[in-house]
Each structure stands twice: as C-alpha cells, then as structure tokens.
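This document opens with one chain alone, in structure tokens, the form predicted on its own.
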Amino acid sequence: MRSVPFTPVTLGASRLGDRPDAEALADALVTSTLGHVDTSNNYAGGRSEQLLGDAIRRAGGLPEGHLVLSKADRDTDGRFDADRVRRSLEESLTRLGLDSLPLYQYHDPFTLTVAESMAPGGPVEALIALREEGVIGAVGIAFGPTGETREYVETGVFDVVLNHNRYTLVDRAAEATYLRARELGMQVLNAAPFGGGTLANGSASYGYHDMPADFSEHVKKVRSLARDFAVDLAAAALHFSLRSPLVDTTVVGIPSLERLDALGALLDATVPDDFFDAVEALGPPPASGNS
C-alpha cells in the first residue's frame, strides 16, 4: 500500500470555482497552514483546479509540505475508460502546473459497474499503471454509495478510500466500509462531516436529501444534547471525525474565506468526552436516506 502524509483536516475545494472571491480564496487555500487541499478534475468544470494552479504559480510554488490532492473524472459524454483516466490526469496536472500528484482518486464512477471498472484494460488498471509509472503516488476510490464503495475497497488494489456524508456525528452508514478499509491497510478520507451543512447551519436536509422522520428525530436529540453540554454542534461534528481511529483526514468543504477563517476556531474548540458518550448512549443512528 502507498501512503499519503495527510494532515488531520483537508480543505475541500469543490465549490471554489463558483465563488466571486475565487481568486483570493484559492490563494488562501494554497497557503493555509490548516491542511492540504482536495479538488477534482470536474469541480466547476475544471475551474477549481485552474484557480488552484494559478494560485500556486502566484505563490512561486506550493509551500513546503503542502499538498494538492485530486481525482479522475469521467468525460462529458459519461465515458470513463482507461484513456479517459490518463487524459483526466493530464488535464489536472496542466491546470495545477504540477508534474505529479501524491494521490489521484477514481471519482464517482456512476456510469460503470464495479466489474467494468476493474476489468483488464479498464480505468482502474490505468490508475494503477500511473502509480507504477510514478506520476501519482497513491490510488484512491472516492464514491458515495456505500455498497459499491465497499466493493471497490474489497478489491484490495486501492490505497485510499474517500466517502462523504455517511460517517458523521449522526450517521454511521460508512462505518463498516471504513473498518474493512482499515483491515486492508488503506487510509481513509472522511468528507462532509457536517452532513451537507445540517450540523453546521441547521439545514432541514441531510446530505442534500430530505431527512426520514426517525432520522430527523435523532438529529434533534443530538442538537438537544449539544445545548445541554453547551457545545457548538459544528465543532462537535468536526471533532467526531477528527477523534475517530478510522479516519486519517477529514475533508471540510471551504466555500468562502469566511468559512476558512471559521475553521480554525472549530479546530481549537474543546468538546468533552461526556458529550460524545451521551450521543453514543442514544443508540445506533437510524438510516439517513443516503445508501
């Protein structure tokens, strides 16, 4: 297995290309001391990588020890074959102005079955070849649905797994997948610890979907515990992931300079063990609606 020197928090740049202050935000992400940066070939149609690359060039290169992580994405017509994986990496490297990446992930392969992805001459084989060629360090699977993600993990060919919105203070859908990844010696990136904003801004949805009634009630109970313990719920959600032995780094989406500034305070916050014990005492969370 190839490993990546992760920071406890990784700064997510999925919304970077949609912001009016995108250039300033890109500069801040590239020079931030809070963590590495995670992007993808297709975030904002490639604009996320381009903005980060421009910021790297303005900074005269990446600061020492700072990493940018990215992902391979299917073509605009949905094709995700071996040739597309290589072209995706070429596009990523060109935009970022880098010669190699420490991690390149197979991202959201919704148009293929696991068997098609893993077939000889297929996209995953191309990623492995790029790893052997030294153009990328580690190979990852970055996917949402836990069933297919677990299947990719079980192949044993990936170094890293990334899942989002499914291992949080109120949701443990990805826990078994992470446990299996750990057994196989893989590293784990846990993304979206706030459940798409629910645990940070009080959104009525979770993971960008309406909450089932029993899950909504569970979230309300956790909110009530946060009030009882005088705990900031967003800080608690972040520290749930940070303190987990299953997680190597927590990917936090940074859509604005204000959110980046606020992250430092969340990292410095103290969340008592008694609060987490009280949450666990509520019992296993109901299904959130994210499979």
Ligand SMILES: NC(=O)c1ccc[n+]([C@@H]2O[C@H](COP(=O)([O-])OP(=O)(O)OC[C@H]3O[C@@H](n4cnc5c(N)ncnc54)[C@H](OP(=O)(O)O)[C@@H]3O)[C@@H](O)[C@H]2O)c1
The other form holds:
Amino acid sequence: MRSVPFTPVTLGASRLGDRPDAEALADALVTSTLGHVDTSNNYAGGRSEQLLGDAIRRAGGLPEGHLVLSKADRDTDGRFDADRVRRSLEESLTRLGLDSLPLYQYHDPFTLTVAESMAPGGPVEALIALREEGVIGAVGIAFGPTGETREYVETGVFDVVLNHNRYTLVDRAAEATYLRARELGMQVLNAAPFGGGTLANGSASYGYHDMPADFSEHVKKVRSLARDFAVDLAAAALHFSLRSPLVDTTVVGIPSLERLDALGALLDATVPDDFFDAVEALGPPPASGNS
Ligand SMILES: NC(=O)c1ccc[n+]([C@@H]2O[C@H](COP(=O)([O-])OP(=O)(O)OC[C@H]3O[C@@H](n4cnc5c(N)ncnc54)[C@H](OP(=O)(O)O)[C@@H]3O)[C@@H](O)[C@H]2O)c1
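What would you give as the form predicted in complex with the named molecule, now that the form predicted on its own is on the page?
Up next: the whole complex, starting with the chain shown before.
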C-alpha cells in the first residue's frame, strides 16, 4: 500500500475562488508552512486548481516538501468512466502545472454504484493504472455517505480514505469506517472538523444541512461544556480530530486569508483532556442528518 507524507493539518481549498482575495489566498496556501493543500478537479468549477497552479508558477514552483493533493471528478454531464478519470487528471496537472500528484482521489461518485465504479475497465481501475504508471503516488476514495464509503474501503484497492463532517467533536458516524481503514493499513484524511463551519463560526447548519432537533440539542450541550471549561470551541473541534489515533491528517476549510491567519493559534491552543472526557460523558451523539 502506498503512503502519503501527510502533515497533521491539510488546508482545504474547496472555496478558493469565491472571494476577491482569492489570488492572495492561493499564494499564501502554496507557500504555507502549516500544512499541505487539498483541492479537487471540480472545486469552484476548476478555479481552485487554476488559482493554485497560477500561485505555484508565481512562486517558481512548490516549496520543497510542500504538497498539493487533488481528486478526480465526473464531467459536467455526469460522466465518470475510465476515460473521464484520465481526462480529469490531465486537467488537474495542466491547471496546477505539475507532472504528477502524490495523491489523487476518486471524488464523490454519486452517479455510480460501488459495483459500477469497481467494474473491470471502470473509473477505479483507471486510477489504479495511473498509480502503476507513476503519475499518481497514491489512490484514495473521498466520499461522504457512510455505508458506501465503507464499501469502497472494503475493496482493499485504495491507499487512503477521506470522509467529511462525520468524525467530529459532535459526530462519530465515520468512526467504524476509519477503524476498518486502519485495520487494512490505509491512511485516513478526516475532512470538515468544524462540521462545515458551525463548530467554528456558529452557523446554524451542520455538514451543509439543517440540524435535526436532537442533534442540535447535543451541539448546544457541547457548546455549553466549552463555556464551562473556558475552551474555544473551534480549537476543541480541531484538536478532537488532531489527537485521534484514527486520523492521519485533518482537512480544514480555509476560505480566506483571515481564516488562514487564525489557524496557527487554533493549532497552538491547548484543550484539556477533562473537556474531551466531559463531551464523551454526554454519551453517543444522535444522528446528524448526514447519511
Ligand atoms: N468529498 C470530499 O472530498 C470533501 C467534502 C468536504 C470537505 N472536503 C475537504 O475538506 C475541507 C474542509 O471542509 P469544509 O470547509 O466544508 O468544512 P470545515 O473545515 O468543517 O469548515 C470550514 C469553515 O469553517 C469556518 N472557519 C474556518 N476557520 C475558522 C476560524 N478560525 N474561526 C471561525 N470559523 C472558521 C470557515 O467558514 P467562514 O469563513 O464562512 O466562517 C470555513 O469555510 C474542504 O475545503 C475540502 O478540502 C472534502
């Protein structure tokens, strides 16, 4: 199994492109010492990769040891076959101005069943061939739905798994999948430690959806514990993932320079074990509404 030299935190560039400071943010991301960068072929309609590539060119190349990780996406007509995977990689490499990628993940395959994805001549076989050709270092599955993500893990062909919003301070839905991935020798990227924002910015949704009432009550109890312990909730949410032995890297969404500037302090924060014990003592979190 191939492994990726992950940094504890990875800078998520899914929203790169939707703000006026996008160029400056791209420059900061490709030279950041805080961690590698995560993007995808279809983030911001390809603008995320393009902005990162332009920044890499302005910097005269990626700094030594700094990595950009990306993902294969279906085309705009929903096609996600072997040819599309190869074209997706060509597009990614062209935009980024790189010859190869350390990790390329099979991203959000909502339009295909697991069997269709894994069929001979299918998209996953194409990714594995690209790994054998040396143009990809490692192959991953990056997906949300817990049941299907677990099925992809069980195939045993992926080097890494990325799940999101389902292993956080207030949600453990992905825990069994991560445990299984570990048993199989895979690496784990845990994305969206703030549940898409709410645990850091107080937004009303979790995992990009409205919260079910009982889950919302649970989040309120955790917020209240953070106040009791005088703990910053964003720091606690980040450190929940950073301290987990199941997680190789935590992918945090960085939509602006302001959020990048704030990350160092969150990483340096100390969150007492007693706080995490008190959260565990609340019992298993209710379902968050994500499948
Ligand atoms: N299927 C997949 O492969 C998949 C799916 C989801 C995510 N991901 C990856 O994981 C990354 C993270 O996911 P995510 O961005 O959706 O979720 P997240 O990391 O849980 O939340 C990020 C959001 O939290 C807010 N935030 C960040 N730092 C903050 C701070 N210091 N204080 C207050 N608010 C802060 C920002 O929103 P505001 O600035 O708007 O407040 C930011 O957009 C993505 O960028 C992507 O790289 C991959």
